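Have a look below at one chain only, the form predicted on its own, in structure tokens format.
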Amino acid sequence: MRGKQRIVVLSGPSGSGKTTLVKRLIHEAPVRLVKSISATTRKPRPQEVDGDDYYFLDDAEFRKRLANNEFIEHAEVFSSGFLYGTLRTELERAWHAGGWAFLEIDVQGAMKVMQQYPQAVTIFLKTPSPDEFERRLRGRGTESEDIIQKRLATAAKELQFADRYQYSVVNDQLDDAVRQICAILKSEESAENA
């Protein structure tokens, strides 16, 4: 295995712009980021690809892997009945590639990762205001009103954990947020190599 076993955790409520930001960071970060692919029991949305967007597992397979301790974190997200988690093999895949494992996960999962990997670089992504969360969620047009309300309630809870992260970034302007996170990663890399 080459290099150190580095982990970057990015969390933030639905609508904070994580997915768009992650795509930019994969290409622009000053360190090699290898995006961890989460596993889930929900069905793929249109355009989602198994093994690229998520590992789409049926409930029995997910629970079997859970019983075998194959996840570093897992949770039922948004009271949806669907399970999500990060397989240990995703960290190993990143480290074997000489990169930093880049986990875009919810607050519940992030807390579990922080317990197991206290050296992880943790970043909480926010929008400029709570109203912006709702505007972005509704703008997606992919969820029912019931799911939107659950996500808004979850966002309010998640914001209470922001101070447990090493860094907090407001995603008001995407370019600025990308620059801020790149600066964080550059600083962390410099500290590691000092």
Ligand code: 5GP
Contents of the next structure:
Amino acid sequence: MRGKQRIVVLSGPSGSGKTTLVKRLIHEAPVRLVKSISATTRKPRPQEVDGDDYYFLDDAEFRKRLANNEFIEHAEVFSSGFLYGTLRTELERAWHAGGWAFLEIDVQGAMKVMQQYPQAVTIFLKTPSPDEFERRLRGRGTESEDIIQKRLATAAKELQFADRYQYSVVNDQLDDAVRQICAILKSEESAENA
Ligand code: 5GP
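For comparison with the form predicted on its own, please write out the form predicted together with the ligand.
Below is the whole assembly, all chains and molecules, this chain first.
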């Protein structure tokens, strides 16, 4: 069963360099990763494309899908005021393609996925230091001061969940982080096929 329902969960603070890392992993991982596209009620940022970065839903549509039991997990991501969730159909899409469903979700969602899919490979991405994290967050230049402060508080809160994940990876040098995660996936795949 496990072989058919492969899941990787990656969590880490927004601004930890996750987006770039995820893109690299999709191309470079030794296993086929199919990125789950989350649904969210937050508005698209410039450059973000509906159905590609996220499914951007309004509150009513999100809640309707929740009521229809279409999500495997959802959460109001800390301090954001917005709902985010993983649609069941995203897992199925990955599995039908013969790949691993790759979920980049927050710690609350990750805890729910771990309960339902104990076989999930779980990775927490850390930033090298709080200062470096703040620098990266500001460097992106897309968020207001209020949002930045909230994200810093969220990151501190999320860090408390790090030891609930199977693996922790520090995203200091991008190449190193990519290499470490590829090694994790390779060994998980080998263990599964043993
Ligand atoms: P952003 O708004 O910066 O794209 O994402 C904010 C946070 O939402 C990130 O920490 C990300 O991991 C989390 N997130 C994205 N999609 C999901 C999801 O489907 N479920 C949960 N629980 N969190 C998500």
